[in-house]
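Take a look at this one chain, the form predicted on its own, written out in structure tokens.
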Amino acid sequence: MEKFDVIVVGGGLAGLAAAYTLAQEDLEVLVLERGDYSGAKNVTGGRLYLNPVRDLFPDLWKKAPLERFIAHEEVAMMAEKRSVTIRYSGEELRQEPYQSYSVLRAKFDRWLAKQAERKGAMLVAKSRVDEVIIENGQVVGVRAGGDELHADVVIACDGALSLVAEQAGLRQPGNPHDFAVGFKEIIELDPAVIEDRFGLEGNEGAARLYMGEVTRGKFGGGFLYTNKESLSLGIVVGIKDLMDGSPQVQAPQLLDDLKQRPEVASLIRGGQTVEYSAHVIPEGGLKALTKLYGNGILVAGDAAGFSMNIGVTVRGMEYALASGYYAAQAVLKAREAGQYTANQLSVYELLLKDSFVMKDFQNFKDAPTALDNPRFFTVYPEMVTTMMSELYAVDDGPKERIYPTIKKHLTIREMWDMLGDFRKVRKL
């Protein structure tokens, strides 16, 4: 029987952050990764907000394989035949240290895995965990590939549908309402072409969110991030809406249709798709978080539900890194105490509550309910783009005044409905 101090299930950002932190304190850490390598199965839109985690890993960022720093924030409201795009460019976004970067997970995770290994962690790829070992109510290890591996603590970082946390009794099978599915392509383009099409200079990058017709009125949206030599283009849509909503659509078709839109086709023209991936994303917010600790086990990253959509931004990677770090800190405190019970490991939750992670989730606890409104994906994109179409139209007769042009779209009934929507959104 092999015995380690800690077994980490999943070699994504949360698992690698935990392994890196523990290994540099000379603990024997084993990371079990199901993919061919870390990053092979780890999928995200591709944006890391660095400021919240900069001080947790101060030695990492100078050499990290980050792509472009995001200097331009964009939101595109898409109706069936027209769109409106808002672009924000602020001086603070172009000042160092930069707030956020685009990231390619296949590259970044592989690099972070090497950093953890250099600290002393052992990483085994192509290793699927089949079962959690529980003795006398305590998680004491896992079974993987026919091997029985024991540890003082298991850290579950095995994704949004964490079977490790489920087998340990920390979560129930997921509710479709609390999850979305994302589809993404990496499209290679010459750096000069990217900079020309997006109005970028040097290592500047742009991030664009799409809402409205891109998801056929269903909960979700699209995203585009500029990398050094590629674009990350994808769609995220709520699983419950895909199951129950009308009209029925095939989720992958949404991404294909987005690529055909003139607003997107002109940006990706001449590019070559080199990667295609799909991923389940937790979006249930505070109320849907997994129980974070048990006897001999902690849960971090997507497995805990640490992903957040607040409309103008979608975040997850920094929560994964931070939760892995704080899980490691909880293990170190348990090691000092010489016990790994749920009561001892509960310090993990306290550490998270004192950090930006749980403070963010508390601040935006109403986001899932506020954003679960079909009008945001149907009525408003159509209204705004139609209004803009009429404002800019110059026909062969006299042009209507601006105020009446706007007012005819804002009927008393519509304004009443908008007030109801505002009451929900003001909780964000």
Second form
Amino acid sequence: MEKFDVIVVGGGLAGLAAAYTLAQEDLEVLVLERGDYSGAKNVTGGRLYLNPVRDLFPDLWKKAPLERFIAHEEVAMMAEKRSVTIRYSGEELRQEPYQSYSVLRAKFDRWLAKQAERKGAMLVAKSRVDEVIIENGQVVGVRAGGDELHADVVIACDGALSLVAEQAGLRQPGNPHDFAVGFKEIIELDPAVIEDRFGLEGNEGAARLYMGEVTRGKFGGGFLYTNKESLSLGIVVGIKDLMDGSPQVQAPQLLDDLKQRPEVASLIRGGQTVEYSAHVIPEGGLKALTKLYGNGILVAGDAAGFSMNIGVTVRGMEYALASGYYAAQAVLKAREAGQYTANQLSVYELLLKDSFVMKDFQNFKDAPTALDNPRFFTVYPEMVTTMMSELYAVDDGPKERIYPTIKKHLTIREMWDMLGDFRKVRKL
Amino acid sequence: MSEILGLKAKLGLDVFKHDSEPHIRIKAGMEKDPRLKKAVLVCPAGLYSLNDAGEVEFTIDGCLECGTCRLACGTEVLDWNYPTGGAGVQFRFG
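Please could you give me the other form, the form predicted together with the partner chain, since above is the form predicted on its own?
Whole complex next, starting from this chain.
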């Protein structure tokens, strides 16, 4: 039987952030990763916002294999046959330090794993944790591939389903209402073509969100990010809505339809799809977070539910990196105190509450309910695009006056409903 | 436009490593459970389908290990685990 200071289950962003931080303080850390390498099981949309985590890992970012910094933001409201797009470009998006980057996880996580190993963490790939070992109510280690491995503390960073936290009694299997599923294609394109099509200079990148008809009015949306030599094009959609919602649609169809939309088809023309991936995303907000600690165990990253959709931004990776970092800090404090009880480890929650992580979750605790409004995905895209179509229309005969055209759509009744919708959004 | 590939062709682009046994199983006696039908809608790899008899059929080949079926159908219906270490999908981009 081998004994370590800390066992980290899952070599993704949370796990590697914890391992990196702990190894830096000379603790003996074992990271168990079930994939062939870190990142082999991980998927992002995706973009990483650096500002909140820059200072937690000051030495990391200079050489990090990030794709493009996002300099152009777009959101499109999609109706069945038309769309209205808002494009935002701001000087600050083009100034260093850049706010966010597109990223590919197989590449990024593999690199981060190397950095953690350089600090002294031990990484074992191709190793699935089968069981949590609990003695007298205290987590003391894990069983993986027939080996029994012990540690003072286990950090569960095993992703959105976290079977480890479930076994340790810190969470239930999860309610479909609190999760979305994301799936995407990586479409390879020549960098010069990408830069031309998206109007990018050098390493600039673009982010595009599509809402409305792309999910058939279900909670979610489409996304497109430019990488160095490829595009990430995908769909995120609420699992509950997919299960129950009318109209009935099979998930993969949504992405095929998105690819055929004229707004998207011209951007991906001639590209070569090289990978198709999918991942579950926790989107239940504060109330859906799991218990964050127990005797001898901490939970970080997606495993704890640290991912958040507030409409224009969907974020998870910064929370993973930061929660991994704070889990490591909690372990260091526990080590000083010489005990690893739930009571001692609860300092993890305090550290998170003091950080942007829990502050964000507290501030946006109403986001899941405010945004879970089918009108945002059906009525509004339809109304806005129809209005635009009529404003731009020049038919034979005289053109309708503009004000009556608008008024036709914005009836008192409609405005009353809108007021109701936006009262909820005020809580964001 | 990048072509519409069809799911089989799309999944054929991914790297999969063989596992000794399937990591997801429909529990015995649950083949006709209504909860199982949800998997047909939610699975991004389209691994669940309805046959002519109205039963849900399932194949593990092409599983992306996202866990959506576990959330949608529940653990009473599905015996759900990740593949053994080093098996299953290995994303090259992610």
